[in-house]
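Below you'll find only one chain, the form predicted on its own, shown as structure tokens.
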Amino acid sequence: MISLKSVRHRYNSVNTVELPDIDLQSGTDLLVLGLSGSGKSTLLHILAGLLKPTEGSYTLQGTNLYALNESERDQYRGKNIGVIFQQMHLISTLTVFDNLKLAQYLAGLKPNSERIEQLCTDLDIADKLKSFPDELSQGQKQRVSIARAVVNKPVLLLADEPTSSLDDLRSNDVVLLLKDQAEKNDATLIISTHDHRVKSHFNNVVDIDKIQKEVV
């Protein structure tokens, strides 16, 4: 389902990031561990179709994302890839409901209010549909961010440092929430983090720091 092979990204003549080969089937998960600057964000941006790698190949469900033009790639990403960024980027002038409806619209999908309402019920934020982001707690914003990432039933769910600012209890809850939503949507889940606390939740773990030390 996901195939990443021999990928490197060169930012300049002295800064090259080498990424692990990844071969994952639908419905599986992967934890990518690494320190700041190790290439975790580069990996997620490439997997999300946001950064074309300098070398190597990447296909999702047999589709080479970087063979598509920009408009085609945007549409493909909106329908098939959900991303939870460290910065949530919710639109402050839109309600929770409209933030989620916008995600459907940008993917070229018809608005599905029933899907939004059911998803927010599952995530325990159904009573916040008419609220604006500034009226939410940090935890509620994070749940809205998760809802936005999975509202279009993506085949790939990516999360960048989802537990970095959380205590042990909330960190555990967020990982379980992401795994639960990935399972319900039959999505492949990839979490990128420096937070070793979440390691116990994953059988499939890549330490990207070790790979960078081998780059010539």
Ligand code: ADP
Second form
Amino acid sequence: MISLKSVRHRYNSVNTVELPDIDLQSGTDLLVLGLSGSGKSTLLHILAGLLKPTEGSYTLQGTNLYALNESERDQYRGKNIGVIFQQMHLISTLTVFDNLKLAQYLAGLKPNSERIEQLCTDLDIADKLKSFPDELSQGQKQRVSIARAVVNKPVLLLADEPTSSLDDLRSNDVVLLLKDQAEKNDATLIISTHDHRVKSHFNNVVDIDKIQKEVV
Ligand code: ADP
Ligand code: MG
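Alt. form predicted together with ligand ADP, vs. the form predicted on its own above:
After this comes the whole thing, all chains and molecules, with the earlier chain placed first.
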């Protein structure tokens, strides 16, 4: 379902990131462990179709995302990949409901209010549908960004250090919430973190500190 082979990304003459080979069947999960600077965000951006690696191959469901043109790739991503970044990028002038509706629209899908309402009920933010992002707590904003990532039922759900700013208890809650949403949507879940405590929740773990080498 996901195949990443021999990928390295050369940002410039001094920064080359070497990434692990990844071969995942659909519906499974992967935890990407690594210290700061080890390449977690680079890996997730490549998997999301946001950064074309300078070497190696990547296919998702047999599709080479980087062979598509930019607008095809944006649409493919909108329909098939849900991404949760540390910076949530919610649109502050739109309500929670409209932020989610926009995600459907941008993927070229029909607006589906029922889906939005059902999802927000499931994520316990149904009473916030008419609120603006600035009126929400950090935790609620994060739930909106999870809702936005899964609203189009992606086959792949990516979360880059979703727990880094949270205390232990909340961090565990968010991991379980992501797992639950991935399962309900039959999505493959890939989370990056430097936090080894969440390992036990995952079927597959890759430690990129061990793979990362000094490459010149
Ligand atoms: P992590 O997310 O694990 O902290 P990153 O993927 O952000 O790691 O970074 C991996 C390496 O790539 C680091 O050495 C970083 O300095 C370098 N890097 C990341 N983004 C850029 C960029 N835009 N330009 C140059 N080097 C970069
Ligand atoms: Mg990072």
